[in-house]
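Only one chain is included here, represented as structure tokens and corresponding to the form predicted on its own.
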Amino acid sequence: MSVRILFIGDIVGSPGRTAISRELHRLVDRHAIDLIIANGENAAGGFGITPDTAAELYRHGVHLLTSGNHIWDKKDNSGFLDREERIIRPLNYPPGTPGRGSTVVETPAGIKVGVLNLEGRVYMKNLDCPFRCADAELEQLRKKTSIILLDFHAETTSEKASLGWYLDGRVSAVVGTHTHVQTADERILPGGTAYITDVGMTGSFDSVIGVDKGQAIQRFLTQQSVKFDIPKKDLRINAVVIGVDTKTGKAVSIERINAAC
């Protein structure tokens, strides 16, 4: 018996939420999905998340939201993150940081799935070591379930690939987020861990990683701070479908999705 998990790449602004509203139900039916997880750190205006945007994604069928460095971009979010059990933030932030870094969710059939969120350190914040944080947290999660998915929100392919190999055989899947560009390296590692360097993004592809392409070009040309708008054309969902054996926790399949909306 296997459980089928749909993991959706970084949802960017209202176009990303629109893509979810249009296409998610078809993806669920087509791939016989049991559990839907999405990275939602950019769901509100392209930066951060709010209670209203999270609630909208839940209404469309998302069961759990992971995040990353932009989860802090909306003011007064700390109380929300402490209250909301369906959002997790990277575990390797300092003690006392609002929110939680892992959780266990159940599918409608009652299958328990552990979900862990970590943030990379290369070209990002000086956080605790994601490798050692994973070691400690996995000891606790594996007491509850053998099925564990990790969202590694990181900048470099080398850091993501290294963590994938480090955890091979100890988690069901390592999926990368943050760069908004879907990679074509999905595979199952020798120990049974499904891996992809970056799942990609969900939103407008008439853009530069989700923001207005003209404004992004202007920023590179002038090296000046530019306020980014979120375009609304060419909507797509980037995701992966991961099949996991419910007895062993080993991945049996991983399929990359690039669905036009």
Given for the second form:
Number of protein chains: 4
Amino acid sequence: MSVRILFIGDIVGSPGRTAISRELHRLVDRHAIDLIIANGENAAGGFGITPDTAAELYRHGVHLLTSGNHIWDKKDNSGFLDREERIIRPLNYPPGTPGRGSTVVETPAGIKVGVLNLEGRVYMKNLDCPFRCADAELEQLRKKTSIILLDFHAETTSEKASLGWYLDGRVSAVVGTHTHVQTADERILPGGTAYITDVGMTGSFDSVIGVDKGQAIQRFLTQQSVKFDIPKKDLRINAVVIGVDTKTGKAVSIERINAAC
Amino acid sequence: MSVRILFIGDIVGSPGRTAISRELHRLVDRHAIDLIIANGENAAGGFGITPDTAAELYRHGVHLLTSGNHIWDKKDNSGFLDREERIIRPLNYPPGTPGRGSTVVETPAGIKVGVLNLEGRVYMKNLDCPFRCADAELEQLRKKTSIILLDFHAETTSEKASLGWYLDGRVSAVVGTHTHVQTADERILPGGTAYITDVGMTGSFDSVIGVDKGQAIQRFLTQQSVKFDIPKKDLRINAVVIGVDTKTGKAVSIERINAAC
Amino acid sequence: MSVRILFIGDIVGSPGRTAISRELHRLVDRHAIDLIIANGENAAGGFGITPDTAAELYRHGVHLLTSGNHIWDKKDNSGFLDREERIIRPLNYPPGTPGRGSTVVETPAGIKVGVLNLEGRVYMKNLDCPFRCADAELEQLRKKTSIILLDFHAETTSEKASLGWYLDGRVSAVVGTHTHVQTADERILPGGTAYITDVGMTGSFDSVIGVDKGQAIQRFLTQQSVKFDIPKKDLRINAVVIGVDTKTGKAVSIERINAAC
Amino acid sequence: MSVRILFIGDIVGSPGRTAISRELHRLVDRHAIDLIIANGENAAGGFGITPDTAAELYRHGVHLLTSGNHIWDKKDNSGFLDREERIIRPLNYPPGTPGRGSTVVETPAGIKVGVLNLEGRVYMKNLDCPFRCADAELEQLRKKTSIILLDFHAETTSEKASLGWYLDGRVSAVVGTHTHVQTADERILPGGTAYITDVGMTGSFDSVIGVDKGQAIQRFLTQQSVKFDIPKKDLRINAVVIGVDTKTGKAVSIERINAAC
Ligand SMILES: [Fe+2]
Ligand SMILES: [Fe+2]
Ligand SMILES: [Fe+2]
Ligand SMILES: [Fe+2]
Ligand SMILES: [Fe+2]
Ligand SMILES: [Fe+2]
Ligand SMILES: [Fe+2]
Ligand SMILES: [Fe+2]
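For comparison with the form predicted on its own, would you give the structure of this protein in the form predicted together with a further copy of the same chain?
Time for the whole complex; same chain goes first.
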């Protein structure tokens, strides 16, 4: 028996939520999905998440939200993150950080899936070692379930691939997020871990990684900060479908999704 | 009439050259290739290029080599780069840098193709502005041919996508290199420019972006420099085939290649 | 005959302006100052400058303001920078950047002093090469005067010292800014250029480089952005007094100032 | 009663060791020094340290060596660091790193002094949090002595000043190293901790932070790695003398030294 998990790449702003509202149910049917996880760090206007935007995503069927560096963009949501069990943030933030870094969710059929979120350090923040944090947290999670998915939110391909190989055989899947561009390197590593460097992005593709392309270009040309608007055309969902053997926790399949909405 | 260009992602070490020797001719036949360009910055032992490794790649059929930050890893090859017309390096290095940043090559059928190489600045070196360097160089190149391909060797998805949109309609193709992981976002932009964020890598895929995976993991765990060996198993060629209308210089097709060797 | 220039390190917020209002006239008298230049990038609330804060500094006697990366923190002041001849910004920003990167001011006695502003690139923005920009601009400035001061706004000691040595004998002084901590390495290089790695800061020293020390610590502990308040105690002016021979443009003296206010 | 500690800034290559051999005894006499600590990360040829260069420094009177990022430049010295009790390396490297991050030394008169070494993270490596590592280690060290000195090897002034204030009242001194330029901000913080952002460098000052100035300039002009030679002229010792009350562990004085040799 296998459980089929849909993991959706960073949902960017209202166009990202619109894409979800239009196409998610079709993806769920077509791919016989049991559990829907999405990275929501950009769900609210491209920067962070709010109770309302999260609620909208739950209504559309998302079971759990992971996140990353942008989860902190909305100020004063630390109470929200502490309360809200359906959002996790990277585990390797310092002690005292609001929210939680892993959780166990149940599919409607009652299968337990552990979900872990980590953030890379190369060209990002000064966080705790994601490799060692994974070691410690997996020891706990594996007591509860052998089906475990990790969202590794990181910039460089080397840090992502290294953690994928490091955890091969110890988790069901390592899926990368953060670059907003889907990579074509999905595979099942020899130990049974499904891996992809980046799942990509959900929102407007008439854009530079989800934001207005003229403004993105301006930032490079002027070397000054530019306020980014979120364009609304050419909506797509980037995701992966991962099949996991429920007995062994090994991945049996990983398939990329790039769905126009 | 169209010209069909095969652009091959960073060739890493002798396993990368072996992959080329085994499979290139088959790719050329299957895809009716007119011109073969490859990024050779890692061709010699993973770091830089030498006259011998370049000659080996020419023998296998490569017409032109582009490069990037690693082209300088072999010391004392500035004379080589100055002499050798079949290798280009990123144009936006400082005045006085050995070698050249663009060239015009001819296909066997006599069609002229301009090739430009630029390097990104985000999380890389302090080079000249790639956007403005492109503007200036294209003015010259377009006098010679309207078929122009740019290898943009850069780290972040935002810098690559921004330059792609910036040049849309002015070049036939913008292909990204440097991350060694192929992205799944190939498309033809509205103005007629074929675009992909990263073409990927040619060499051993039993690796972290071409180098020994245990050593790559060690570097992250210890935060110390580690000497990288180049593994030899699971050889693949990552590339794109780009079709360009010879009259207009507009791209008519872009197809990803991920060929086991 | 010599001209005596007082160069004041980054003025931070209203405490910095208060320090100037209290002590500047005494420094001018004691050190027989002919010309007063100050880095004003943090003059308004710690971030950027406004017409009002600039006017306040002119009233206290400042003749010219230099700046750096924070000059852009106040939005919509590009018109102000274009108009206002008494503020310069780093010259090596991209073409099209508002404002100017150098100027020639006259002391009350009619001696012309060229002032140039550059920004470093290491761990900062992707700007044009400060070494080459200096070469080009000095060629112009030297036609107008041989007394030239450069404010090099940069992070690392190696980039600052390198530019100092590079320009030794071609400018009267290279004074560093940006780190907000005064260095003790002032000297006159063999070619006659006065040099100091960093002039330091003007404002509250009951702080971490001018901002609330508890908030600064919080940012490191939490790895999250923290809004910074500007404390008001323990006011000091950090500056240097540079004496320049008006015939040769060579520096004859450089003296550090660290004045409690 | 007070103990007087001489802390010497990064000793660079054989010119740095020569400076020590010539002047250290005079400094010790003039300042009535009880304990001599030096940062030795650049003692051997500018990069790392060897058993021989360390032995030479002990012979000249140095009691203990601290270090920083360059301590790892000499390969295969992990056994040396494990064995050698008179060298410490930054404590906040990952578990399993050779060597130790703190120690307790005794002055000839039998006074115990705890010495701790930490490395910054901003623009440096992905290490453990220096603030929290300090908390944990001080709890242990304070059981052995109340006289404690920290060498914080870091790049930015904000990270250094923040840790200084964070530890004010809990250690006798926080001295910064790594930038190789002495700062003029030495003071005793209100809680009794002596503080300086950077002690500076010991070696040739006819240089860019200890290395050949022409080569340093070349690196900026060419954006390529340049092999650095260590110049030999204009030798200086940069250091601080810190007086600590042996009863309370509070600092009673801090004085900068910039001695020509
Ligand atoms: Fe994102
Ligand atoms: Fe992100
Ligand atoms: Fe490469
Ligand atoms: Fe590269
Ligand atoms: Fe500043
Ligand atoms: Fe600044
Ligand atoms: Fe050093
Ligand atoms: Fe260092």
